[in-house]
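The chain below stands alone and is given as structure tokens, in the form predicted alone.
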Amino acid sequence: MDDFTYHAPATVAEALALRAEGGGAARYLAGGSDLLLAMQRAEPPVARVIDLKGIAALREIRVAADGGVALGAAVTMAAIERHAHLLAHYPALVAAAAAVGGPPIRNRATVGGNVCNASPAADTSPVLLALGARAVIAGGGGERELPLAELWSGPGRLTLLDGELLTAVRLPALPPRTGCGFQRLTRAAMDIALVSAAAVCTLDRGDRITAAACALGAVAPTVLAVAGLGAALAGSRADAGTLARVEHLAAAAARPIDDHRASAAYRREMAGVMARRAMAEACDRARATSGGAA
């Protein structure tokens, strides 16, 4: 790895200007837990590192009046773990953040870094996708938003334009009687996921599903939403038969590969199992709340 210059901007505008000056030899630094490895194989070599942690707005968790949340891109996993509103309303996201490495890593790793690393096995990404999150992006042309699924184009690849910066991930407010769940399968503690699944479910007063979503990790080139699941479950009771349908739909949606950690067949089967468990968790939480989400 060659020598590089280090910059610590105080504003997003300053960070964008530094990135524009540095061109393809500049990199943004959030938590940095993946950046060092990337720098070792970067072409052209990284000559400028732009540290985002000094930008106060990127470290904020902002709760809107309706209960929705904007997570600054530099918010750490540890901050997510201990945030009262997220614990009460988005517990699956808290569980996903708690699955990222050990405590030292979670005190450095950021939600923006986890998302922008574009790993199909990223822990927070399935939960954010199932929750309907949107990416807030800053660039030379101003600010724009897009659905989170449109941010990823493949393993390690983003649709961001050159120099653009993810500044926040925006979560919508969840309706009453909504629950969310997260399940993750690994070979050992602190290993990356073999398969993960997140689910969100809204129930009416008769315990029938009015809305549902499920997203899978580590079974496709990007984190994957299970298409058509909401329509397939609408009006169904949250019972064993419905959970079996979730398992079938998730397994059918998975597009895994064979590698040294697991076979494609095993991952496909476990995608269904993890999705069923995540949806069961989401439904249980939906039943347990009479007001906001849980």
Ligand SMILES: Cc1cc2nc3c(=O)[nH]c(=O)nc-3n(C[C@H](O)[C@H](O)[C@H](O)COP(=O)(O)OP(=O)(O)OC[C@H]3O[C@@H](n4cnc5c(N)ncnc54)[C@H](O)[C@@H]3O)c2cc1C
Given for the second form:
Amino acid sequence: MDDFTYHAPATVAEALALRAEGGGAARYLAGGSDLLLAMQRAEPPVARVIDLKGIAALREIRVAADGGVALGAAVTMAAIERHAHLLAHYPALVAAAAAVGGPPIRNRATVGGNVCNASPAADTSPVLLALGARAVIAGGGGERELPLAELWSGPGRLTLLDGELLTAVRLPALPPRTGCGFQRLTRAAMDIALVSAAAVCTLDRGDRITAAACALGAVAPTVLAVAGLGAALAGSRADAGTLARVEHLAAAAARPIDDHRASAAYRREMAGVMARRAMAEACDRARATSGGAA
Ligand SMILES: Cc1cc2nc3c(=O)[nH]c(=O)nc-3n(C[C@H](O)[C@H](O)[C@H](O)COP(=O)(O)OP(=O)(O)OC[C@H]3O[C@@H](n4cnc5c(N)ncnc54)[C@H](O)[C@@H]3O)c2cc1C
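Right, the form predicted alone is done; let's see the coordinates for the form predicted together with this ligand.
Next comes the full complex, and the chain you just saw is listed first.
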């Protein structure tokens, strides 16, 4: 790794200015658990590192009056794991955060870093996508927001403009009788996901599905939403037949590759299985809630 200068701004505006000044050789650093490895092979070499963890606003988890949440980009996985509102209302996000590495990694790894590293296997990304999260972005032109799906353009690639910074991930408030689920398949403990799936479902008083979403990890160049799933399930009971449809739709949506971890065929089949299990978990949680989401 080449020499680099280290900067610790106290505000987003300072971070943006440091990044603009450093140009293409500058990088934002959150927990560093992906960046430090990437720096060993970065071309051109990284000459300036801008540490975001000193920016207090980026470490906040803000709960809105309606129950929606803004997760600061530098919020760690460990902070997500122990947050009471997230545990009560977004347990699938807590499960995904808890699946990242071991405790030392989770004390450093941030949600913004997980999302901005743009790995298709990133654990929090399918849950955030299924929940309908939005990315809050700061840049030279001010602040803008976009659906999370529009942030990723390929493995390790973002649609952020040069120098832009993710400041928060905004989770919408969930309607009553909404549940979420997360399932992940790995070869060994603390391994990166072979396949992962997240699901969200809302039930009416008669236990019929009024809204549903599912997202898959590690089966396409980016984390992937299962298109058309909400419309296909609307009005259905959350029964075995409906869950079989989820399995079929998810397997059909997957676009996996063969690699040293698993064959594409196995990944496709497991994408269906993980999606079915995640949706079953989401529906069970939705049934168990009388008011707010879980
Ligand atoms: C031993 C080990 C085990 C791991 N296990 C898992 C696992 O099980 N599941 C999993 O999903 N990941 C895993 N990872 C990967 C990594 O820990 C996660 O992706 C983590 O969330 C990255 O967050 P970070 O804060 O460390 O990001 P950093 O490494 O600081 O940054 C990652 C990238 O995002 C950019 N970036 C960071 N924050 C911002 C921002 N706010 N705006 C714009 N760009 C930004 C950085 O410039 C860099 O390019 C593992 C890593 C290690 C080393």
